[in-house]
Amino acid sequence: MGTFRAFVLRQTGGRFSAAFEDLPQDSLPPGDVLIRVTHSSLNYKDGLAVTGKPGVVRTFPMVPGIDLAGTVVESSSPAFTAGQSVVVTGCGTSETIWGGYAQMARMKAEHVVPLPEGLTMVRAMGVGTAGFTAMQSVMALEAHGLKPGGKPVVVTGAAGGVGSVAIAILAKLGYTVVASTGRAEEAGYLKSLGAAEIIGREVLSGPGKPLDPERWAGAVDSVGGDTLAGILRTLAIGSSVASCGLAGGPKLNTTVFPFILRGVNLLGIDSVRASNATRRAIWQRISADLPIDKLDSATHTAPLSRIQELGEQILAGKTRGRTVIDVNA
């Protein structure tokens, strides 16, 4: 039985490790559905995990790395056969199970869905847990009454991985879009995705009233904190916000005025938990409502040796789009 190369988190008397390990195949966790490993993708929780940050690894040792893509070696799954691409996409992942940051990985079933029809491992990598996340928010958006023609949906951390995919992703749908960011730099970029108007993270993050005046259709929030205090009370009647991440700070200090006022709804959006079935259903929107080229323009491809680097990077902000990891690189 062979060896393979991973990307390995330990702890040991409370110290922190981190380094490139050739394993035994058989040293890989229990699961139906044993995969060759091509591609990652860095998610703010890569982050975090690959740099000793608390918060996401909860077992050691871990491999992390919460996407990957790769083709089926052998399974006792009737559901996927050798030779299939399949993609996984933060499951647990870096947090309980092992994940992409390796030559291979062993899943459970429920975990794995077949490579969407129309893209490249390298492509649904690019999606990642992001781009996932940011379709399971535009689709729990819409089962609540949010259509185009309307007022604007404001999109936060626009630059980011989850942003960047919701902007393409509504543009494309016939949404108004506005952009929150805080670099102004990347104007250009945003409205390359789709964005109409871009704004200051201030706009949206700065002191308000319990309600000020209503502004949005709905939102994308990955930021959290007082960003998405703003938004609620900035949303117009009967209007949602997805609620997708915390870059921003986990604590919300709001009023029960924009429910009981105007009747919005914070929605949120838990990946990780989501049954194999609705993964299925997610990723078929995201084959079928993600422009490509927007896509490729958002995303860009980088080694597994400079996944601490690139750690360190997304946790300052420093990142764009999505950063595909070459995992044999």
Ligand code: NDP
Given for the second form:
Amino acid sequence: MGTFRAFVLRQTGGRFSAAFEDLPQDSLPPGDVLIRVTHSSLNYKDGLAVTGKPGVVRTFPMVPGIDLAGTVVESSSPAFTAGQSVVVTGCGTSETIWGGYAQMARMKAEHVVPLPEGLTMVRAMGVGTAGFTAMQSVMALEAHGLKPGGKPVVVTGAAGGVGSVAIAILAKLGYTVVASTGRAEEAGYLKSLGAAEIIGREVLSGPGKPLDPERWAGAVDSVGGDTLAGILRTLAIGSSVASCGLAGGPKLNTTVFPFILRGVNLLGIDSVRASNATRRAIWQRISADLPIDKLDSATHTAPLSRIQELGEQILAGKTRGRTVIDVNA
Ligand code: NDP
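Take the protein just shown as the form predicted alone and give its structure as the form predicted together with this ligand.
Entire complex below, previous chain first.
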């Protein structure tokens, strides 16, 4: 029985610790699909987990890393065969299920999808949970009537992972995209992804009336807090915001006026509990509608050995786009 290298979070006597360990293969939790992991990614939740912040990890010891891509070593599920390339995105990984910051993983088949058409493992992790959630948000907006050709769609937390991928997808689909960012210096990057206009963070998060002029045909919001309140009071009649994150805070201080006078919709986005069929449908749309050149320009790769420093950076809002993690480096 071989060993594999893993980044392991432990809590002993109430004290959090994080370190690289060589674990025996039989220490992996039960599951249907044994995967040799090559890449993972860095999401906001990964930042919380690896730096010991509360709210993500529910059981210790934990191998964090909410995403992973790799090759099937063995499978007791007929859905997968040895040698197949597969992808897992947030499904309780890093919460109660061991994740991708390790050279090996064992997963339930319901959480695994085949490597999507047209993507490499690196690109699939360039998408990762953040990009998956961006597409899930766009699909929710479409299901509630969003169509190209009207007012602009605003994307908040624009230079982050969810934001960058959402801009690239929406621009490819023909929407006029307005990017809301706290980093004016990223304007060139955001325009290169397809944003038509850049607005400062404070435009949406500042004070306003219960209803302000209708500005948006839709919104993808990974920031929450006052930013989400600002979106709600400026959404056009009958339009929707996909609320998928809380990088700016979890509290929502708003009024009911946008709902009862403009019929706007507040759509909750939860990527973790998506069924296997939903996961496959979302990845299919990613293969079709996320331009690879834009994904590549929003992605860089970093070694797992730097994960704690990278975790601090994403929590500080200093990471641009998506970070792929090479688990063997
Ligand atoms: P990133 O850190 O990559 O992006 C977040 C962006 O939000 C930052 O780049 C920054 O963009 C902006 N931001 C950061 N801090 C603040 C602040 N204090 N006030 C306002 N804006 C801020 O994270 P991800 O894209 O990976 O995740 C974004 C959010 O989405 C997180 O809250 C995450 O937990 C959530 N999420 C939810 C999922 C779900 O299933 N619902 C799945 C995946 C993520 P800029 O500099 O451009 O302003």
